[in-house]
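Take a look at this single chain in structure tokens; it is the form predicted alone.
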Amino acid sequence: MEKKKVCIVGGGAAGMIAAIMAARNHATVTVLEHNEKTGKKLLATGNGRCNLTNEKQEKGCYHSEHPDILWDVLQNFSFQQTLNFFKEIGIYPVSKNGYFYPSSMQASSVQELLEMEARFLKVKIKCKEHVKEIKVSGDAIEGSRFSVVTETWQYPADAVILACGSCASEIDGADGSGYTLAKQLGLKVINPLPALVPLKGKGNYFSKWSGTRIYGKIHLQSCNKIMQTEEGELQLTDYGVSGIPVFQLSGLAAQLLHNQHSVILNIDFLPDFTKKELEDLLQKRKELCPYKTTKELCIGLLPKKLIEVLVIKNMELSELTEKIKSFPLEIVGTKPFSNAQVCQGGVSLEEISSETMECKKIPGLYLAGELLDADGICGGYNLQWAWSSGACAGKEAALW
């Protein structure tokens, strides 16, 4: 049987392992990555050691407008399938609480194996190819034929997987173009907001406290209810906050900004103590030390250049204890698509068969990977809907 030719826009992490799939299916597979190099914001997940996967693998640690069926993919290439893969082509996966990474803790280790497997596979790697447009002809009931044109070349295709990735992060390429291709093609896209993002807060202090780390709770206000709460390591910048608990609750504050509500975050500087207790803790300081300010009461017990944002002349120390406990710091927007490090949003859902990453309008059109609109929280999630958006794409892909 003559082999059925898969091209895969986008040689990212639910490209390649899409690629791997189709191509271990007998497919002939040529992978287009307009880059000069396949994997490169993989390189730089998780701190470049790239957190591949999470043991904890649950609907809420996921986003979407429709998130049954974003759960629905997830079932088909699932967390323990995802490290049987990475076992066979030579990574060996290991668990830090349940964050699976890479023995070696490098990121150029998974992209170098993808690699590897997809070359072994013969995989064509086409990079520095900049998909303008995705021609589709034949009868749809019985299967499109696709040509997909570049800036220099045109490929002949019996089936197509999208997955080009989104807007988000600053590695060259990623500009968006996929949503621009789905149009194209008449599909409905979502509209791209930044998540996993440092906040913007309105204020004229933040120079004071920028570079302060301080573990900390924050709580999203939002038409007088709290929304979420997130608890961990803050990262007080020039320009508002940052760090992973800012991270988890940045693509909720992003939606409301975009409907035009406001957003407060709520900070409790020091969460292991309730405001009694922390009011008595300092009176009690005070009375050890009664020639102490304000100001030098707090020496020892927050970072010295939060004392200069949080203290202020004459302040009560029941005032003191409210500011420290609730501090309310008011967002503005989020750092850019550039800063963020994956986007909510993208081509809808409904758009797809969860059982085979197949466009329901258009057959042979695949879509696997960021472009979808489904993203994750901090902690591996957001690959391991790359690797099961993409295995499934490539494994069905490849199917006359």
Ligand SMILES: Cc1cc2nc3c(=O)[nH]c(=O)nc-3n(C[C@H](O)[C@H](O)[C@H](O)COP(=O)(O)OP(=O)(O)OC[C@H]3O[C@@H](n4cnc5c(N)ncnc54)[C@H](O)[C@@H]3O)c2cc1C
Second form
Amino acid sequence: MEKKKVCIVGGGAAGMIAAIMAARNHATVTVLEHNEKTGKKLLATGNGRCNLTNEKQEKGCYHSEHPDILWDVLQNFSFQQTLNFFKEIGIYPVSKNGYFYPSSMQASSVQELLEMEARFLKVKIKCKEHVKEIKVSGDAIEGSRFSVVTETWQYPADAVILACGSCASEIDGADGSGYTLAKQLGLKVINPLPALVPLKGKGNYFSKWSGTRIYGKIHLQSCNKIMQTEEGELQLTDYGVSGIPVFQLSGLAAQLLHNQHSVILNIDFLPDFTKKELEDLLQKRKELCPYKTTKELCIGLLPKKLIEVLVIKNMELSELTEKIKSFPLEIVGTKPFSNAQVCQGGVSLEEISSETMECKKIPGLYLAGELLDADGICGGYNLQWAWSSGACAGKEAALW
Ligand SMILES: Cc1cc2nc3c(=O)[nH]c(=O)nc-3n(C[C@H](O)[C@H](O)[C@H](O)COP(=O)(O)OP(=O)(O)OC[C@H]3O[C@@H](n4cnc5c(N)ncnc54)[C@H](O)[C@@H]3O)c2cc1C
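Taking the form predicted alone as the starting point, write out the structure of the form predicted together with the ligand.
Whole complex next, starting from this chain.
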């Protein structure tokens, strides 16, 4: 029987696992990647250590306009199957409180082993090939259903997997061209917005607190409601706030701002104290050292740069307590896509079958990874989506 020709657009996380799965299922596979090498974004993941996945898999860890479709896809190639796959290709996964990394703690191991396995399976990897168009049936060449058009060549294919990723990050190649290809093919693209991104605040004091890291609790308030609460290490910057708790609620903030709603982050800089406990503590410190100014009273309790922002002249201790426990920061925007780790939005999951990742409108076309309307919180969830959707698309495209 003649082998199926599968062409994969994008040699990132989803594209490389798709290539391996398609080749294992006896297809002739070509990966077209416009960067000079595969997996450039992968190399930057987890601060260069690659947080591969997470053992806690719950619906609430992911977002999409169609969460049930997303969840079905994750069941098709589960967390456990993902770990097994990586063990097979040579990764020794280790858990840090349920967050999985390669034992080498090097994202480069993941990129290298994916490419090694693909090459062993005779996958053709063509770098510096920017795909600008995908022609379907009537226009196709050599009797194949698809023709994948780059600047220099046309690749015939029986099945195509679009795995172009999103426009998030400053890493080369994240140009959002996958959205253009999807739109050219008539697919619905939900407006992409940045997610897992720092937030810009309104105020003239940011240079004072810039560079401070502090454990805190943040409540995102909009429409007179607390919409999300996160806790962890905050990074106070010269434009506003960053850090994992900020990332976790940044997607919601981006959506609210996009829909013209106001967004306030209420920051609790000392979440271990109740208001009463904190006021009593400040009072006690004042009694112990009556010679200290209010600013001096805070030394040893809060970072110096933060004290400069929080304490103003002739302030009552009750007022200071209120400010420490409930500091209102008006959010005016997110940092741009280049500072985001992922995009929310993308090709609507309505366009695909959750069992196969095949496009309902265009048989033989498959989609995978962040190009789709699926994103996760920090902690290995975005890669898990890439592995699950990519593995499924690769296997099914070979069998098509
Ligand atoms: C700094 C950073 C850290 C992160 N850390 C983590 C983490 O630790 N854990 C986690 O789960 N997630 C993490 N993520 C998110 C994760 O990296 C992505 O969700 C994941 O890489 C998406 O995989 P993908 O294959 O869909 O897209 P990508 O990995 O972006 O791959 C898409 C590929 O397609 C290529 N391409 C695009 N358009 C074309 C075209 N027209 N022609 C040819 N090639 C094209 C691109 O060059 C790219 O190589 C991080 C992201 C960033 C930016």
